[in-house]
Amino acid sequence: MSLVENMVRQYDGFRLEIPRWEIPDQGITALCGPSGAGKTTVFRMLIGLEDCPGLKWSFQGEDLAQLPVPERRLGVVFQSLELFPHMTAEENILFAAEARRLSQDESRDRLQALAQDLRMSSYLKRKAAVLSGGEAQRVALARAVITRPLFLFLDEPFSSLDAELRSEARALVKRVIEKFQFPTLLITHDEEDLQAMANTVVRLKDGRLL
């Protein structure tokens, strides 16, 4: 298990008090709320973009939350995708592996396979900017998992998506998930997500868990 505490913060009229949670350190666990319920605070805690004195993230024998953001080892992919658009595909993904000093190598390799998995490889040599959105979710989702993280993170991933794409990128995020084992937290307000994805679901209401 992975586990939260002193998850405090309060600002503009709401509070987010989460004393304890425990987060299963294998599959996909689903955190769910309306809009306004703290899920996008605790996202930007839990990764380090906000502030939180007192939090504790104990994982592995180690405190996350007292690291700093690049050595806590973890993917994301954010809602809205981040891609650099005047980087290709292959150059999105790699330059996660170079940040994390991958070798060459070993970059290549896992790109490989992860184009493979994904199903990229037909455009890997575009730029970013002229991606289709299913397209760009895929180069999102390799960029974040090709230094295999400890921990991975989905905010809202197939929220950009039609209804058409979105079932088959929750089958192939989910099948590289399983493939590579990695404890993932998805941040999430659509039930078919959760019905298609999730292991164990926590919901959040007024910045408080359920």
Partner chain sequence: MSGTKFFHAEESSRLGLRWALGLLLLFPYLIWLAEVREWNWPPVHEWMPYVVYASFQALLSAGLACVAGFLMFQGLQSWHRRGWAEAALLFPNIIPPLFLVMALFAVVTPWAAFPYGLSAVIVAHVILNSGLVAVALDRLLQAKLGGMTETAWLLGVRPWVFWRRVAWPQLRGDLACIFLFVFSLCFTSFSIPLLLSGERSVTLEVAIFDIIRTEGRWDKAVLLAAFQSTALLVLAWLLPRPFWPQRSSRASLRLLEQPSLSVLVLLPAALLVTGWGLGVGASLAEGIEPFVRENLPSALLLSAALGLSVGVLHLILFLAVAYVLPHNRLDRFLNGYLAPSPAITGFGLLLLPVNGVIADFIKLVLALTLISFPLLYRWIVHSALASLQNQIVIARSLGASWSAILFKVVWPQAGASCLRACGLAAVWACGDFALSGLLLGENVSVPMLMNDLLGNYRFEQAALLLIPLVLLSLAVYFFFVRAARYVVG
Second form
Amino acid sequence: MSLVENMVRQYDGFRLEIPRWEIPDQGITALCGPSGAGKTTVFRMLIGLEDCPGLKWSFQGEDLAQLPVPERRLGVVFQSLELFPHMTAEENILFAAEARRLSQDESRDRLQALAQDLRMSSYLKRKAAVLSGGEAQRVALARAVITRPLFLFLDEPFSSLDAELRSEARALVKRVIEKFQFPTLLITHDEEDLQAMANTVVRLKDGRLL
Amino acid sequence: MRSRLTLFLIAAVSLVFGLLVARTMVDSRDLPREMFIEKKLRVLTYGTFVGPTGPGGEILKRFEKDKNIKIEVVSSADAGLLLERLKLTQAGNPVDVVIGLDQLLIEEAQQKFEWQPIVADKSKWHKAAAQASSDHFVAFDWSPLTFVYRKSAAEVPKTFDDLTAPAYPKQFALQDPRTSTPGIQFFHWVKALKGAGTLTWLEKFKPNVNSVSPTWAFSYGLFKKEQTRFVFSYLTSLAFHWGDEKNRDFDVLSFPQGHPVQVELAAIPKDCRECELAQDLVRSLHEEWAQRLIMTKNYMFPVIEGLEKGSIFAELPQLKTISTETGKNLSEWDKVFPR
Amino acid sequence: MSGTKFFHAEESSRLGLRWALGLLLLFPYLIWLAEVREWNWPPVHEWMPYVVYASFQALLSAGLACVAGFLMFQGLQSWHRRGWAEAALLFPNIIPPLFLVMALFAVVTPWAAFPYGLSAVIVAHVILNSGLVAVALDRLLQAKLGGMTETAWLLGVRPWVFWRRVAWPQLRGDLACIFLFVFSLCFTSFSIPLLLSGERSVTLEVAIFDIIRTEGRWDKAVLLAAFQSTALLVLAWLLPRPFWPQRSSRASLRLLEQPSLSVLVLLPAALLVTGWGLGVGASLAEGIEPFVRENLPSALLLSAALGLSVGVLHLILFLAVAYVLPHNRLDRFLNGYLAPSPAITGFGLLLLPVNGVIADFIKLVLALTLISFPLLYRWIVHSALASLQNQIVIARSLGASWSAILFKVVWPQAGASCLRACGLAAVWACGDFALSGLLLGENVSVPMLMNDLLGNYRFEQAALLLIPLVLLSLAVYFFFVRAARYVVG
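Give me the form predicted together with the partner chain now, not the form predicted alone.
Complete assembly follows, chain above in first position.
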């Protein structure tokens, strides 16, 4: 289990207060709630993009909240994906490997494996700007996991896909997560995501866990 | 949203209007009386002459009251732009009096415009002021120009050629003749004394030049900040230091070769509308009270001899003055201080 | 009026308004076109040296300002109180240039002779513009690479790798636009080169002023000013238009922070405040002289009226622009055009056959607006309007009228930016003395009073008046900025 403590934030008349939260350190935990519940805020505070003085996140004997963002070694897929549009799919993924100083051979091997798992081989050389929504989403996931992160965060990863693509995408993502055993926090408001993927479901409403 | 925006615009415009009305009241302008005054005299002058620190405001106000007229002041940012301003306004709405020309502008003024003759009794005037005046341009103040300096144990130049001595590296603040009247006066001074040797002299002097500022105010500011020991300015600058500041640490260089003179003049354009009133205004500049005011507020000598008696101006050193040319050919200057 | 007739009437009014805006901005040139009888293009050797030297100066100034601004941008990311940090960065842009120069003098001269010439001009330009570059970079990164910066941070990418492999390939055009904007400001700079360049004219603006003063050749001056405006317009057209969509929330750019550089953010403002303080130290004890105190209330009221008027006129023009856009050609024009020099604008308006105290005041307001409006549009308003293009298209396809689009779609979202620009225009108007001296006659504003004092040996008194001037400037600025709460919602 990883333990989150003292997650408190007040802004614009909204108060997020999670004094204590145990997040399983395996499987997929889904954080769901209606719009405005505070899911994005929780997400951003855990990955370190927003300050939360007093926050403590104990994971594998370390307080991740005290570490600088790059050293937390988290994998993140934003809702907007944020691929680098001028790079190809392959370059986007290898960019992450290079950042973590993986050797070229290791990077290539991992890339090949991911390409197979996520069925990306046919468009690896294509520029990210021209990829379809589904293709871009897989590339974003591959980029997030190539360095074997400690924890994987997915922020509404399937919201931009149509219904048919969504079920295929869910299956692929789940397979990758299960293969590499990444503890995962999935932010979603889609009940089908919960049913298809979540091992644990945590609901958030008005800034508090239910 | 639209109505709020409209209300805001109305409120802002009303506030502007209110501020302007408040300002008029603060200035104690006699608004109702002014609305019924028919005669208007348009006076063109430079900004500092009629500004709060200058003598012109008081002189013009008194004249307005005495003659029961309204004076409309048209100003140019500085004296050097007076003729340009005159060029632009004469066709549509002519001015009646121009105050603040200097003798360097007379040639151009005569070439480009026509002027009314002015009768003035120059018999009791200082020679320099009388010589610079003519039938159409009359002086109202004057001053020799020289280097003002801060006294110290160090030697100062005794002659004009001493200015180029290596003993004074980067100690002189000058003004740019392209943008400043004292600047062009300095250049003409060199030409008057050196003639064909102007270029050589300027080249020898250049190492001693600290700065060439665009305006007199800027160069004098440097001097006051003790950036330079000498600044080219008016002899009457001493009146400010000795009189207002009560500081005798300043003095001026006095050369046997002589010094240039700055004379400020008034004139009446030929196409004036209120020519009689214009003549009266120019005459009023020579009244004793006006001359004393010009002396103390403009920091220049009055044209009438003897008026400075009893004031700090009477204690100022006497400098030998010389005439200098008045052209705008700056070719030697451009070679030494190129653009 | 039937729907179709209303549609046509609106289109006609928008067309008319577009032409009116264009003609208004070109107004000073049109006046001179009518006034000057004989046009003689000056020989190349008379103007080419100015252009070369001005370009050289502007290149160096802009380049160094961009480098300094880049460093300040990195320092800015460590600041939590961003509002204060940005205010400090932009402080040099709101004080009159004369006082920037005086402050520099006060800081440098106790230790060394002031280095007149090109270097002094460049240093002053860097101090003036580096904060602007830092803030512009921040806006740019936020708008276009906010999410990617956060992603790169999470991936552990090093900052210089991010700049080289992510930011530069995507932002080349935008960075060039920032450089060009600063280049234009330095190329057309007037007060700073006039005061600091020594004997050499380092900008075309100073050369134009020289020509007017020494030669009286208006045709030559206007032609050079037109050449300058055209050259900068062409340069701007060659680059893509800057478009920085506004984000609803701030992305974290801490990947790019350099805490050791955070103090740089305060450097320009600290330098100027220190310089000013050194300059007036002694006078503060003496206080303001009686005759200055007598004239100050009147001058303050006039300056306030001037500032507010210019701000209001900017607001009306911004509304007009928002009503007539989107329009490609007008937008390109507004993004590239810079007003002719103050001398040409001011003297041009003098030629108008309307005179009197009120007319002179209105001419001054118009002149100041013509000079600052293009700059503020490019710097602040363009992005705010451009980011709403899609919404405007949607609203139009739903059948909304242009006035409904203006007041219900555009103004609620872009109004705050417009009012901020109006506030800045008001501040600059409060600090003007060049055009005011030309157009106001005997009426005296605070900067003119300062100029007056400078002309009469009272340098410390002039510097003391900076206090009421800065307070007034802040008051007019906040009048517009705070109005956003009421007017924009």
